[in-house]
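In the block that follows, a single chain appears as structure tokens, in the form predicted alone.
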Amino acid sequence: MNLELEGKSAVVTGASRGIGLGIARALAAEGCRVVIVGRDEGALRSAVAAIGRGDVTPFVGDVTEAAANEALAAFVRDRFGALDVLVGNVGGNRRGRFLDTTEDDWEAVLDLNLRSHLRSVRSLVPLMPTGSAITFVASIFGREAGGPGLSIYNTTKSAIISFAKILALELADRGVRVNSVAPGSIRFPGGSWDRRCVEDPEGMAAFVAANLPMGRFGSVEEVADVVAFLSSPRAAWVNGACLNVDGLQSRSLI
């Protein structure tokens, strides 16, 4: 399928690995000019040379910061005039029962799990055009209870599939579509089930086994390829949507 992205302009945050680098190829290799927005320049250098081919370039900026998403803002303006597409990747955790959770804890993730996609949508929703398209990379625990331990993350990442719904509907009159994906168990060179495989194999075959009726892991391909199809007009009738991408692994019926 061709997904009539080529020449269009694209924002990836969080883009130096894993999801985000994933997706930065994906639509690479659909002829979108891409820009890879991370903290660490020597991690997004490699990342472009990873991708290793079409129109690729690396930002060095802190998106939970308000001043970089203005910076962002102002290269991409200079670079492209306009943004068709914005795909919000930045996230962490920390884990932790909530009473051992510290008010630092709640902050730095609530800054990288949703405040840095706020600042991003503001900063650069107003060089969107009619067409253009969002796509929030959130998680299955945003749709459901993801056990003791997660009530940062699971907030977090609940909040931002809520945003992208309201934010679907207050710019539709704009043409703007915006969505969120919801991953499952993604493992992924360096990635923490990766490195989880590898401390603990018999583990995580029982992992495995009790909560991925497909048999495997999710790959990063397999994410990034859904994110390209609603970045594009392919997907034009598919707005403030959060699509699942878990080989069956949630629970949830909606």
Ligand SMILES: NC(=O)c1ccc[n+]([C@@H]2O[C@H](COP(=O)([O-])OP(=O)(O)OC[C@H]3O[C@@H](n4cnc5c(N)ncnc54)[C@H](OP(=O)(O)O)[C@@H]3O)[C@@H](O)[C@H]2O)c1
The other form holds:
Amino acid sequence: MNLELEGKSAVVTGASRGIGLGIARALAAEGCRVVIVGRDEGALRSAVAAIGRGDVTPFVGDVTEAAANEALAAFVRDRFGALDVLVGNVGGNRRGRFLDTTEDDWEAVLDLNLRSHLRSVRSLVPLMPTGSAITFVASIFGREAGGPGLSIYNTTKSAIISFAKILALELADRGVRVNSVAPGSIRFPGGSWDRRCVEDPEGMAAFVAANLPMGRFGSVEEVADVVAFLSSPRAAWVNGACLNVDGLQSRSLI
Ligand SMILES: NC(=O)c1ccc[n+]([C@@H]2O[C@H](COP(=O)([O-])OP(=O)(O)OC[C@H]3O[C@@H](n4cnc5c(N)ncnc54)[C@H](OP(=O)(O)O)[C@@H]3O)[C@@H](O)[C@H]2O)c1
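Okay, that is the form predicted alone; can I get the form predicted together with the named molecule now?
Following is the full complex, with the preceding chain placed first.
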């Protein structure tokens, strides 16, 4: 299938490693001109080198800050004039039972998993023409309970899925689609699941047996391909959706 992404402009937030890097690589392979965003210039330059093909440009900024998103929008306007694809991928977690979490924990993860995306949308949507697409990287633990210790993560991931739906309704008449994806546990070198597998191979083998019906973790590429599709005109009739990309890990019926 030709995704018809050749020459489209794209921004991927949180793209110096992991899932964001994989999404940038997939979009570049489809011919997009991609801006990758992260806080560490060296890591972004390594990411550009790792992608190794296509038109990929680093932008250094902390997307939890409104000013960084405004600077990103100015950069995109100067470089491309308009933006066809926005992937809000940044996100993270502070694990802990609710009564052990602090105000600072909540503020930090709300900033990263929710407010960063609100700020990116506020700055970048004015550049997005009819036919463009926004995709947020949420989690299966925004659609169903992840368990004790995940109150901040679960709450913020549910919030971004809700936001995506309402934003889709609000931007529908402009022809801008908004979706989210809900990955399950994704393993990549240096990522959090990889670290846990190295530190506790037996415990993680038990985790896989109990939680991952297909007997393995998901890969970055398996998430990136779905995001590339959702970002493309070939997904024109997918709007306001949240797609699981989890190899059957989640148990929700909806
Ligand atoms: N890995 C999984 O199993 C999994 C499962 C479900 C959902 N997800 C979701 O998928 C997304 C990516 O996960 P991941 O595991 O690939 O994450 P990761 O390895 O922690 O990578 C996060 C990326 O975001 C950048 N970043 C972090 N804070 C930033 C900020 N304030 N401003 C700009 N860039 C920032 C990081 O670079 P710098 O630190 O250099 O800025 C890095 O490039 C997250 O939303 C996560 O919740 C992951």
